[in-house]
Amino acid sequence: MPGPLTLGQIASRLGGRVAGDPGILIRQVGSLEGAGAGQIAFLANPKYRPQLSATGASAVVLGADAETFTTLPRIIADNPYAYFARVSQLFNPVVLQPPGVHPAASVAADARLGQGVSIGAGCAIGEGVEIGEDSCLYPGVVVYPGCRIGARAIIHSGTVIGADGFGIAEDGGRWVKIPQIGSVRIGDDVEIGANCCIDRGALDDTELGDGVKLDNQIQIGHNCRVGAHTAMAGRVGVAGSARIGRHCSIGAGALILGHLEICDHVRVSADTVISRSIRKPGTYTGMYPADGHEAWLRNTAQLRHLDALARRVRELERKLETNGGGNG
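Since we only have the sequence so far, can you give its structure as a single chain, in the form predicted in complex with another copy of the chain?
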């Protein structure tokens, strides 16, 4: 980590335009609410302007439209949030674990680990696994045999890569297991949160493209393909053989059913179930709204009669049409 940097030094490394004193020393990033002297905060959303007025930060990053909201020393950037992320990377490590294999990890003799790979305590790395350079697996990650992970991956604790996909065939009331002989291939610059499951393919491989970012507790079923730079929030589920495009964003708790295709640049809202393929970029939502319990009871009771209600309205329209004719 570098020592403190002046605002001017930050801007000369990362770009952006300085307003106010470029010589002010910055040692760390902080939130508008929590930052103190020597810290730099950011404003990306005008609704936090009151926090900007009250901040104890020594400097801020903001957009040109907000330049006049403060007289604090500041950096004006096109994308203040991404800029702030890069400032934070100047002052803070992106991974918390040193390179090398922890003595309490189990790594198969024939696994191939790139330069700078970090394997935490309790990890288990199976036969024939490949992990690209500078990747970090935090404690307790399991990688089943034959899976490949690219460079600069960050994989958080408890995540399981390459467990069997859920492949069973019904036969006379019993389930016959289908050996899962595919594997998992993960591109470069992928981050996977804690306690996720990326299943191995049934016959072909399960694939995560470059730059995919997954939050915690996500399940990716066998044979799925997730396109590059797609991000998923916590506890998303993707059922087997789904194909998800590039640059998609999937909200927390959403569920993508199996054998679907979702094109590039699709945004799925939280708690939404996608049950048909999506071929047009855009935002898709299917969340049932919460209400006070009594109101919910009253309104939801009508859901079971919705088709009947629609038929009654049609009947009313028909009658009124007739009556209206009679009256006109």
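Residue numbers count along the first chain shown, from 1. Rigid core (definition): largest C-alpha set, two forms, superposition within 1.5 Å. Predicted model, so just to flag it, every value in this text is computed and none were measured. Compared with the form predicted alone:
In the core-superposed comparison between these two forms, A85 has its Cα shifted by less than 2 Å. Shown in the overlay between these two forms, fitted on the rigid core, is a CA shift at R304 of 2 Å or greater. Once both forms are fitted on their rigid core, the CA atom of Q97 lies 2 Å or more apart between these two forms.
Complement to the form predicted in complex with another copy of the chain: the form predicted alone:
Here we give the lone chain, stripped of any partners or molecules.
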């Protein structure tokens, strides 16, 4: 583990402004609630301000709007959360598998592996696969033939890249399989969590842009395109041929229906179902709040009559306008 750094040394490496003693020694990061001496914590959400006053941390990272909330030594940063992430990297460098192919992995003879690639035990790398330099595939990753993965990718255990997309056509009550002849193309600096499925395209390739970050148990359907630096939390499902822009964030459990387009800089809240294209940046939410079961049943029953109620309101408005015009 790296040695301790003073608060001033941290700021000199990462930027930010020090308030208080720059010589305080920091050995590790911690949470506001759990940190102790020698640790640095952060405040990014105002609702945790009570924990700031009680923290045992030696120093904190916070924004300029919160600078006066504490007298502890502190670093003032424009984005405290991102700054804290970089501080954590200083004390906890990412440790990947050692480069090379594990003896228990299977790699096709014509697969092309860049310098420094690490292939874990139980991985299966198909024919014609290309994997860029310094990428790390943890044990049990499967990459089907013809897929391409960029440089510095991190792919966690159980993920399958390039399995057939769900392409079937109904014919006389029977399903006919549509051959999935596309591939999967993954950009540089992509991280894919455990047990994800990135399906190959039916005709064109499925694509993940540079810097995409996927949490665990995510499904990306065939022919989807995910723009650079978009992030998705766990259990997101993206149906086939959806187009998602750059710098989007998709909350846990969200569903994106197929053949839709989502523009750049869109935030989708957890458990939201996107059933139409989004062409304007912003935050979109479609959650139905939990309630007591009986109240939920009553409210749901009322929602079923919402269209009829809207029609009645419009009819009443028309009558009022007619009567008002007659009195004029």
